[in-house]
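As structure tokens, one chain now follows by itself in the form predicted alone.
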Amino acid sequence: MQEERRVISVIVANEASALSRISGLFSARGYNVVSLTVAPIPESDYSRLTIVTVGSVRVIEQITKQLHKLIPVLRVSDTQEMIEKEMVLTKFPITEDLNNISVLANAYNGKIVNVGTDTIIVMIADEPKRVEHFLTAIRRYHPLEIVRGGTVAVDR
């Protein structure tokens, strides 16, 4: 079976255990997580989980349908019209070629966030795929780390 990439939003109840019923959830049937994250939805009593999974139509089916049934659960959305964008810190030695860094990052919905005595910080928020594109186009400039958010995603 083929398996495809889904992008799951959920909106839950703001109470203690949420989160820990709905990764208990994909832990005990053995559903991988991608990516997760969890924020507050402003003025109100809720927050939206976006959940990125890789399975086959039916296990993206069953994951969609025992999330309905999680009681702290209000809505579920894994329509394949979602905007989505990642962000990713990404920092650099100042000896480097800034200019050319700086290029790409703006390239790539970016720029640099901080400069310091050694190193330089560049963020970045995009599309995952082209996130994949910017972290193969910065290696020639020897990266000292990289930290990737996880994906965020809103209906069209």
The other form holds:
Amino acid sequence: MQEERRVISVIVANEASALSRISGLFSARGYNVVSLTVAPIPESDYSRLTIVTVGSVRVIEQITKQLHKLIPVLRVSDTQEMIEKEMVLTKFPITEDLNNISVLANAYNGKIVNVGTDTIIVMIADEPKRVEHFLTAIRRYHPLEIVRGGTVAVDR
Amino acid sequence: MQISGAQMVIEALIAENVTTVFGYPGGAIMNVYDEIYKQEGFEHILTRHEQAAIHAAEGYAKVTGKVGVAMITSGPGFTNAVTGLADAYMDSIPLVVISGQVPMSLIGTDAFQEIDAVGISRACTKHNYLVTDAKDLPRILKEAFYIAASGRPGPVHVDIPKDVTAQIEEFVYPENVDIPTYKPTVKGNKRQIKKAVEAIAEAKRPLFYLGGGVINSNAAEEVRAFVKQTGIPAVETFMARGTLRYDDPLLISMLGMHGSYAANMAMSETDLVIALGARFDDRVTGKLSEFAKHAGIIHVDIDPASISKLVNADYPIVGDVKGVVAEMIELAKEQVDPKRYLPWLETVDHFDKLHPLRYIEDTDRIKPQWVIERVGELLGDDANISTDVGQHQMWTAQFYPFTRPRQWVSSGGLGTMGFGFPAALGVKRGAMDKISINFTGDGSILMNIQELMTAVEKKLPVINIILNNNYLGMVRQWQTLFYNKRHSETDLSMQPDFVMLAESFGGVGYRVSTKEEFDAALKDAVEKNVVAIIDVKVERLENVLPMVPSGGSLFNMMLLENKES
Ligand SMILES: Cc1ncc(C[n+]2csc(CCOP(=O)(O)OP(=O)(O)O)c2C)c(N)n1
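Next up, the form predicted in complex with the partner chain in place of the form predicted alone?
The complete assembly is shown below, putting the previous chain first.
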């Protein structure tokens, strides 16, 4: 069956074990996790998780149903109408071409956020597909470290 | 009222009208046991193993329809109970299991008898709690009972550190539960129900596929009425035995791996499956791509995740079977004409005549199926029936004449050897007016034999009938059929003396090798009303037939007629 990538947004009560319940569900049932981000929703008793997963339509449907079955889960949405962004931090040697790096970062909604004696750090925030392009483009500047933040998404 | 966390546990149980608790004490739960010593609000039954405490609570819950309650200590007490939790989870049995935990200050230090109990039970419970403050205890216990019993039922585990059971706080037991994130859908969608009934009215060869959810939702009465009204034949899953009376003319019997030829053929030929509280388990469907190939599917289930999980439902209805069927009955009055299905009933009847469920009698040795039929003849409706796991379990599901829901208690989803006897104890406690029979195997009975002590002490006269084939029979059968008779580690020629074993615990033992001896032993055990083991020497090499080899299609059965010997 055709595999597809899907972003699932989950709103879950703030309790110590909520995250392990969700990650446990994925591991126990053999679902894929591409990325998972979580943070409290301001001024509420809930947190939002954004899960990027890959699977057949049937598997994705099971994932949303099984997530919903967890007692602390308030809402699960997996519409394909999501605005997605991912943040990436990248460290380069200061000896690389800083001008080009800066222009590149600009093109991907980012900039240089730190300059040290040996390295500089660049931040970008963009759609997951564009993030992939960025990561390909920067290869020639010999990045020392790449930290991806995982996708966050919101319904359109 | 200012009371300790331990007292809160007791107060909550009383508030929930719990009359029976099964358990086993230990260090971390001692504060609670100290309160149990003082009170008279409920009976505590000390099993001799934690696994048995959970199974007993399961049997009790099954037979009474109430939430079963068990109590255990931390560490090994908890890990012993895990099999029971998993068993209850797989069979959707409502339980509240309370465990002690090491004090909060020691959690995470690998303290004596510490184990991450909620970490372990997460995978085999509907929900669980680690209580970190006695202030939360009343709410959590209230929620635990509610979650266990509502929606798709299941076990809920509450882990309470020792210092929390000692903590003194104000106690007010909540009247209501308010969990904003948990609102099971009980009422089925009206439009979908209407469409489903229209589909039934238009079908030519519809078939009811009744699952354990019918029993869990106490819907057997409605389902019986619906089947009768529509004149549509029905097959039951293993878990649903007793939904229809064994002699109901529309019941075709059990389907699945060891279902009857007629049931499996009906499922293969139907044009509309009406699945009620059934989950399309692989032991039922066989090869999925061949399952009910020509049929539309109506699927009613309280658990949305069960619907279209394995087989796509054309008419998915999320809701409680009882209410949904009641609505269907009203609509079907106008629309469904039973006469329409008469030719289909003839076809089904033909299947049944072609290969009825039966076994071949033997004059020398007792056939295990005979024993089950015989108990049915002699006790019938007067007995509640539990089993362990193996061939004896399948024969019981095939041959016992069940007359009512909750008469049948067996481990379906997990298939837990050692389940039968402790479950039968709980069944007996829950229904003292019925005889409690446990059909077991010479392998299974040894897995929780220590419960003889509990049964004798608490005067719970369970009659264990061992269908003794000196084999781990079910595994031996697979070895015979699929491993060229290489009977690796399944020969149980070496056995304890089950009669002496029963008697050493203060029960009564009977050794039986003829039919007359069997009748006499059963009569005696029933009359004396004692804890008993009846050790019946049966034909060693009998196979459970028919059989759909694992992963095969339902219509491709190994039948009695062409069995290997
Ligand atoms: C705890 C556990 N261990 C192993 C099994 C695998 N198993 C399934 S049936 C069976 C044989 C059961 O033998 P017995 O209790 O003598 O019953 P019989 O099949 O002979 O009727 C075994 C070992 C199981 N179901 N449960």
